[in-house]
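There is one chain below, alone, in C-alpha cells, taken in the form predicted on its own.
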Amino acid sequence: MRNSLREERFSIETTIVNILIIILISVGVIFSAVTALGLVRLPDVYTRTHAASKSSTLGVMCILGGTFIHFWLLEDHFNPQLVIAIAFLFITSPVAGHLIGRASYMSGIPLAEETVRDDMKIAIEKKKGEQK
C-alpha cells in the first residue's frame, strides 16, 4: 500500500514537471518565431535589433530553462553549463542589440519613414553645445 502511495505521488510529480517543460519550451518557440516574423517584416535596422536582442532573448532563455529543469528534475543530472548561459544570454544579447543599433545610427543609416520622434539626433546635439 505504501509503496503505491509513493508511485502515484512520483506520478503527480512528473507530470506537473513536464506540464512546466512543455510551457517553458513552448513559450520560448513561439517567442523566437515571433523574432523571425520580426526580422522579416519590420523596416529598418533599429526595430529589427530591437525584435532580434528582446524576444530572441526570452525565447532561448526559456527553452534553455526548460531543458534546465528537465535534465534537473527528471534525469537527475545538475547542468551548471545551462546556468551559465542563462545569465550570459540575459546580459550580452540586450547590450549587443544597443550597441549595434546605436553603430547603426553613428554610422548614418536612415531611420524608417515611420518614426515619429529621434531621441537619439536631440542628444547627440546637447552633447555637442556641451562641449563647445
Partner chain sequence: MMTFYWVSLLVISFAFSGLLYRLVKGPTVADRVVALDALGVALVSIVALLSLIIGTEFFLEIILLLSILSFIGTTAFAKFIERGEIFDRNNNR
Contents of the next structure:
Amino acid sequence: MRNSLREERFSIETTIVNILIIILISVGVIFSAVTALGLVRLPDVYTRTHAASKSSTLGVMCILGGTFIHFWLLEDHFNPQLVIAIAFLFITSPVAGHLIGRASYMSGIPLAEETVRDDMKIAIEKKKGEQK
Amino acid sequence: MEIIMSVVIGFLFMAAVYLMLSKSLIRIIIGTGLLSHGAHLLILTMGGLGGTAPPVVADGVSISDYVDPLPQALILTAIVISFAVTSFFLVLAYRSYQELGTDNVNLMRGTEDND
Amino acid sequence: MINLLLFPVLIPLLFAAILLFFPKNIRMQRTFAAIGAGLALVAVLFLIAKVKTDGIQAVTLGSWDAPFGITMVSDLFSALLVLSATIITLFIIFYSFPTIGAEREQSFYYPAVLFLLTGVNGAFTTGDIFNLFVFFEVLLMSSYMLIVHGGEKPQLRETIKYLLVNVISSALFVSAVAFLYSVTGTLNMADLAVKIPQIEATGILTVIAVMFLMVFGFKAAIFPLYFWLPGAYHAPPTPILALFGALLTKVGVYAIMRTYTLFFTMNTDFTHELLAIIAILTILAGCIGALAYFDVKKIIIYNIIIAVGVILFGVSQLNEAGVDGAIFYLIHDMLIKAALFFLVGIVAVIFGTSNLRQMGGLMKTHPFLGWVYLITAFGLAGIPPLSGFPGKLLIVQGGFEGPHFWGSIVVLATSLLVLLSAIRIFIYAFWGEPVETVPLKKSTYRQMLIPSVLLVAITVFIGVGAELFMPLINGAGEVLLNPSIYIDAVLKE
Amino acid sequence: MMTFYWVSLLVISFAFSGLLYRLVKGPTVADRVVALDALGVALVSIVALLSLIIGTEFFLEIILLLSILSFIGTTAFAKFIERGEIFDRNNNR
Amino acid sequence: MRTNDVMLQTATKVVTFIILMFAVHIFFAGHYTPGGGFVGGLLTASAIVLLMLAYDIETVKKIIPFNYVMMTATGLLLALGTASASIFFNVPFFTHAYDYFDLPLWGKTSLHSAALFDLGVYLVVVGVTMTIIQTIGEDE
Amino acid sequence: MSLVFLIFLPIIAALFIPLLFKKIGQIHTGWFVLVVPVILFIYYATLLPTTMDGGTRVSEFQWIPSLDISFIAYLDGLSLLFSLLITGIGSLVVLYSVFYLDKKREQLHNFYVYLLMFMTAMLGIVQSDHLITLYLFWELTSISSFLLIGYWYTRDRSRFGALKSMMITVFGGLMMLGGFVLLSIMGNTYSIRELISQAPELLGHEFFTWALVLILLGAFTKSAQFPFYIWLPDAMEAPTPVSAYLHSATMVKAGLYLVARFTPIFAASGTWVWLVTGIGLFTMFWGSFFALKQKDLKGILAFSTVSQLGLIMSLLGASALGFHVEDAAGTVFKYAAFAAIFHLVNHAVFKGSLFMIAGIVDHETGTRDIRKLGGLMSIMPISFTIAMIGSFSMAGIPLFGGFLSKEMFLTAMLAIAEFDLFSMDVWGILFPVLAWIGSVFTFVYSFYFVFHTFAGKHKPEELPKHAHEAPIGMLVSPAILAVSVIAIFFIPNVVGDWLVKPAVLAIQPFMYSNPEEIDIHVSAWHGANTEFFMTLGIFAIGALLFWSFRKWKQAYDAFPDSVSLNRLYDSFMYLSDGGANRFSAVYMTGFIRSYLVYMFGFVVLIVLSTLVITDAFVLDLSNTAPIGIYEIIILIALVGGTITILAAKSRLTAIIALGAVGYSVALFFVIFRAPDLALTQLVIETISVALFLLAFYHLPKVSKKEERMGFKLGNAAIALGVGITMTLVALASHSQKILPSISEYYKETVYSEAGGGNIVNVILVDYRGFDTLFEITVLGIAGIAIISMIKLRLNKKEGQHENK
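Can you swap the form predicted on its own for the form predicted together with its partner chain?
Every chain and every other molecule in the complex is listed next, the one we just looked at coming first.
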C-alpha cells in the first residue's frame, strides 16, 4: 500500500535508484561468484585466503550497499545497522584473512608447488636467530 | 515443503542416532547436536510453514498472514536449553578425558565389582 | 493468595539463587538451604489445606486466559506429591550435613538440591505440556550436576550415559510435543483434554500417546528403557542417590499418570493395555536386578524399578481401586526409598563398602539401626500395617477388578522377591558373624540416624494412620478418574 | 526487480555450494576455516537478498550479527590452528 | 614461537565497541523487533570473548572485574523478582504492567516491566556464558 | 474388656520387655512374660460357656474405615479353641523357656519380644473376622517366626532356616491375600461371616476357583503341606521352646485354622475336597515316611509334625464332604470335622511335650543326634516317661488321647472310599490305604524317637556333656502336657463338649445350629469293625518294621538328596542370586551402545507398530507450503553437512561441518520467517563451536581403529529405523492438523493487550514468560554445574563413602 503510493510519485527517481541497486548488487554477486571460483580452483590455502578475504569482502559490501539503498530510498527505512555492518566488514575481513594466513603458515601447511617466493620463512629465521 | 522437511528431519535424526551409537565421545556429542537441530526443525515444521510475514506486528497494523509464532517461541526455549546441555556435555567429555584417559565410551563400562 | 500454589516452586528457586552469592560459607549454605526447604514445606501444607477445602487451585500466569498463557494447577494429587518431594528434600538436606563433605558443600551442592526441588515441584504442578518439558529440564540439569558432583571416576563415567539417555528423551519429548501441537493446536493440558475427544482420528493420537509414554518412560525407567538407571544411580554419594531414587523417576511416573488419565484416554484398549504389559515387564526386570547384585545400593536401586512397575500397573487399570492404590503407593514409595537409601548409606559408611559379602553382625553393635532397617524393609515389601500395604492392596484389587488377573498375581508374587532382596541385606549385614567396621564418630552417626529414623517414622505413620490420608488419596484419585473436574477448574467455564 | 533479486540469489547460492565444496573437501583444516569464513560472508549476502525478496527489514539485524560472529569464529579458529588453544591465560608470561 | 597480535588487538578495540553497542540496541529493540535479552546477552558475551581472544584471560579479568556467578544469580533474582511483584498485588504471578510516560529529553516512552524481566535474562545469559568460557579457559 | 484390644495385649507388653531386661537383670525376664499368656488364658477360659451354647462374641476396632478395613475380633468355638491353645501352650512354653534359656548368655529381651509379638499375631489370626487384618496377623506370624528361627543369628543354619521359612510362608501369605481380595470382590465385603452367609452365590463366580486355590496355597505353606513342608525341618534351628510353640502347636496350625474357617465357603466345590484331602493325606504319608530318615531328634519331630498336620488337613477335607450329601448330620462325615479338631488338640498337647523333651535331651546331653544318643532311660527317668506318653499318643496306642482321634480318622477315610461323588469311587480306595500306610510309619517313628533315645546302650563318650536329669522347673511344662494326654483319653467327651463341638459348629454351620445338636460320643471301644482291625494291623506291622528297622534302613538311600524338594528350593535361591546375576550380566553390559540399541529399538518397534495397528498414517498434500529453489539449495547444504559429519575422519572437520549444519538451520529459520530464531541460532551455533574447540583442545585424536562392520550395519539399521519413524509420524501428524492453533490469540492481542510488537519475544517474556524464567534457570544451573565440575575434584580414595 505504501509502496504503490510512493512509486507513483517518484517513479523516475525510483527507476534511477533501482538501476543503482542493480549495479551494486550485480557487482557484489559477481565478486561473490569469483570468490567461490577462487576458493574452488586456487591451489593452496594461502591463495585461497587471498580470494576469500578480498573479493568476498568487496562483494558483500556492494550487496549490503544495495540493500541499504533499497531500504533507505525505496522503503524510507534508514537502517544504521547496515552501515555499521559495512564498516564492520571493512575492518574485520582483512584481519581475519591475515590471521588465517599466518596461522596456516605457523602450523606448517605447505605452500603450493608453484610458489616462487617465501618471505615469511626468511623473517622467521631471522627472528629465531635474534632470540638465540 | 512440509513433506520434504519431514524427510530431512528424519534424515537428521538418523544421522544423529548413528553418531550416538558410535564409540567416540566426540561423535556422540555431535550426534546430540544434530538431534536437537532435528527436533527444532520438527517443531517449526509441525507449526506449519505457510505464513508469509514474520510474526512482528508493526504499529497497530495487523496482517493476517503471520507465521505461527508459538512454535518459534518454543524452539527458542528449546534452543537455549539444548545449548546449556551441550555445553555441559562438552565439559563433561573434557573432564572425563582428564580423569579416565579416554574418549572411547566402550572403555567406560564400569566394573560391576559388587555383584 | 491466588499464587499460593506457586510458592513450593518459587521458594526453593529464590533460596537457590540467594545461595549462589556465598558458595564458600558452609554454615550459611546449610542454614539457608534448610530454611528454604522448610518454608516450601510450610507453603505446601497451607496449599494442601486450601486444595482440600476449596478444590483444585489453578492460576493462569500473567493473567492470560487458560489455553493461551501457562496454567499452573494444583489438585490433591499434585499437591500430595509436592508435599512428599519437599519433605524428602528437607530430610536429605539434613542428612547431607554429616555425609556429603565440606568440599561438595562449598561447590554449590545445596543450590543444586534446591534447584532440583524447584524442577520436581514445578513438574508436579504445571498444567502445560511444554512447561512440563521446561521443568523436566530444570530437574535434569540439576541432576546432571549432582550426579557428577565431586568428579570421581565412576561418577563421570555414569554421567555420560545418564546425560546421553536424557538428551535423547528430551529430544523425543520436544518432538512429541510438536506432533501433539500439530494435531491439536494447543499445549494446555486441560485444553487438550477438551480438544482430544473432539478428534475422531484417534489413530495419530494413539501414536502420539505412545510416544509420550516412551518419553516419560525414559525418566520413569520402565522396561526396557531403564538400563541407564542402575549404573547412574550407583555412582553419586548416598544423599544424592536418595534424592534421585525418591524423586526423579517419580516425576516420570507422575507425568504418565497425569497424561494417561487426563487426556490420552481416547483409545484405552490399546494404550492402557500396552501400559499394563510394560508395567508387568518392568516389575519382572526390576526383580531380576534386585536379586542379582550383592551391593546394598544396587538392591535398593532396582527396587525403584519394581515400584515404578507396580504403580504403573495400578494406573493402567483406570479404575478407582487401581488409581487410588497407585497414588498411595507412589507417595509411600517416594518416602520409603529415601529412608532406605539413608539407612543403607549408614550401613555402607559403617562397613566402608557397599558390598554385601563384606558385611556382617551389625545387629550386635547397632541393634537400633537393624530394627529400623527391618521395619523399613517390611514396609517396602508391603507387609501390613506398614505404608506399602494399602497401596499394594488397592493395586491388586484394581487388577482383579480390571482385566488383568495375572498382572495382580505377578504384583503379589514379586512382593516376595522384593522382600527377599531387602531381607537379604538384613541377613547379610545385620546378622552373621561381625566383621571389622570403620570407626565412626558418635555424633556423626547420630546426625545420620536421626533424619533416617524420622523418615521411617513418617512412613510407618502413613501406613498405620492410613485412615488420615485416605480422604486425600481418594480426592486425588477422583480428579484423575474424572478429568472434567480438572478441566472445569482450569478453564473456569 | 524481483526477478533480478532471484537471479542474484541463485548465483550466490551456487557460489555458496562452491564454498561448501571447499569446506567438505579440505584438504587442510585451514582450508576449511577459510571456506567457513567465506561462507559466513556469503550468508550475509544471502540474508540481505532474502530480506529484499521478502520485503521486511526484520532480517537486517541478522546481517550485522552474522558478520560479527563470522569474525569471532574465524579468529577463534585461526588461533586454534596456530596455537592449539584459543585463550591465553596470560600473554605477558 | 610466539606471534604478536597487534593487528588483531587494534581491530578488536573498535570492533568490541561496535558489538557492545549493537548488543544494547538489540536488547532494547527486543520487544518490538527481533532481538531481546537472550541474543543481547550472547552478543555481549561474544564481545568479551573477542577481547579474550585478542588479549588474554588475566587482562580481560582486570578490565571487566565481574564475578559471573553472582551476575547469574542477580539475573535470576531480578527475573524472579519482576515476575513475583505481581504476588504483592494478588494478581496471577507474572502479570506484567506497562504504561507510557513522557520523559524529559527522551520523549514519549513505554516502560514495560517485561523489560526488567528481559534484563534478568540478559544478565543470566552473559553470566553463564562467561562462566563457562572462563572456567574452561582457565583450566590447565 | 474389649476382645479386640486383648489381641494386642502381648505386643503392648512386649514394649516393656527390653526395659525390664535391662533394669531388673537378676530376675529372669520370662517370669514377667509368663503373666501375659496366663491372664489371657484365664480370661478366654471364662468365655467357654458362651461358645458351648453356640454363642459368639464380636468386638470391632476401625483401622482404615475408608477402605473398610478394621480389626474385628470374633470369638466362636473354633476361635476360642485356638485362643486357648495359643495362650495355654504359650504359658507352658514361657515357663519352660525360663529354665531353658540362660538369663546371662542369651538376649532374652529379643526372644520374649518376638514371642509376645507372635502371640498377638496368632491370636489375631484366629480371632479376626476381617480378611485384611487376618492377612496382617498372618504375615506377622511369618515375621516373628523368621526372627525366632534366626534368634542365634550368627549361625549360618539359623539364617538359612529363617529365610527359608519366611520365603515359603510369605509366598503363601501373598497368594492368600490375592485370594482374599478376589473373595472380597466377589462378595463385596471383607467380613468372613458375611462371606459365609453368601456362600451359595459365590460358588458360580468366575473367580471362585482362583480364590480357592490361592487361599489354599496360603494354608498349605503355613501348615507345611506337601510340597511346601520343606521349611519346617530347617525351622528347627530355632530355640526349642520356639519349636514347641510355633512349629508344632500353634503357627503351623494357622493353615488348618484357615481351611476350617473357610470350609463353609468353599466346601461346595469338588476341587476343595480333592485338594485338601488329597494333599493332606499324601503329606501325612510323605512326612511319616521320611521322618525315619532323620538323624536329628527335632528333625524327626518336624517330619512327624508335617505328617500329623497332613492328617488333620485330610480330615478337614473330608468334613467338607458333609456339604455334598443329603442329611449330612446323619452320615459318618460328621465325624470328620470332630476328629479333625479333636486330633488338633491332641497333637498340640503331645507334640508340645515331645518337643520339650527333645529340648531337654539337647540341653542336658549337648546333642540331638539320635545316633549318639541311647540308654538315657536310667539317667533321665522322668523325661523318659513323658516322652513315652507323648510318643504312644502319637502312635495311637490305647490309654493315650491320640488313639481316639486316630480311630476316628480311619473311620472318616473309610467313609470316603465308599462315597461316590466326584468319581471318588475309582480313586477312593487310595484314601484308606494311604492313611493306613501313613499310620504304620507314624507308629514306627514314634517308637524310633523314644526308644533310640532312651533305650539301648548309653554312649557317654559321644556326648558333649555329661548327661543328667533336667532341673525340675524344666520338666513342669512337659509333665503338665503329658498328664493332659492321658486325661484326654479318659474324659474325651468333656473335651468334646467344651472345646471340640463348638468348633465343629464353625466348620459345618449348615448342619447344626447349636453345639448340643452334634450327636457324637467318643468312646475307646466301638466294636470290632474295620477300623479296629486296621489298628491292629498298624500295631503288628509297625512293631515288625520297628524291630527290623536296622535291616531296611538302607532303603532310604534310594532317595537321593539331589532330587529332593529342598534341592528345588536351593536352586530357586541360587537362581535368585547367582542365576539372576549371570542373566542380568547378559544384557546389563555396561556398554552405552547396547543400552541405546535396546532403547531405540524398543521405541521404534512400539511407535511403528502403533502406527500400523491404529492405521494412523495418512498423507495429505493439500495443506503444504510451496517449495522454493533456494530452500532446496539450503537443504542440500544441510544434508551435505550432515553427510560430511558422518564421513569425517578428523574431529575438526566434524565440528566445522556441524557448524555448517547449524548455519543452514539458521537459514531455514530466515526462510521460514523466524528472525528471532535465526539470530539466536546463529549466536548459539558460534558459541557452541567455540566451546567445542575449547574442549577439544584437550581431547585425543579420533582413534583410527574402525568399528566392526556388523556393529556398523546394526547401528545403521537402528538409525534408519529412528529416522523413518520420525518422518512417518511427522507426515502423519502434519496431514492430520485437525484443530486450529491457539496462536491466533497472540496475533490479535499482542499489540493491544501485551504492549509489544514482536510476538515471539512477547510470548517469551509475557504470555509464556514462565518458560523463560525456568529456561534461564536451566542455564544458570548449567553454569554452576560446569564450574563445580571443573573446580571440584575429589580423590576417589578418601571420598566414596564419606567416612571421615
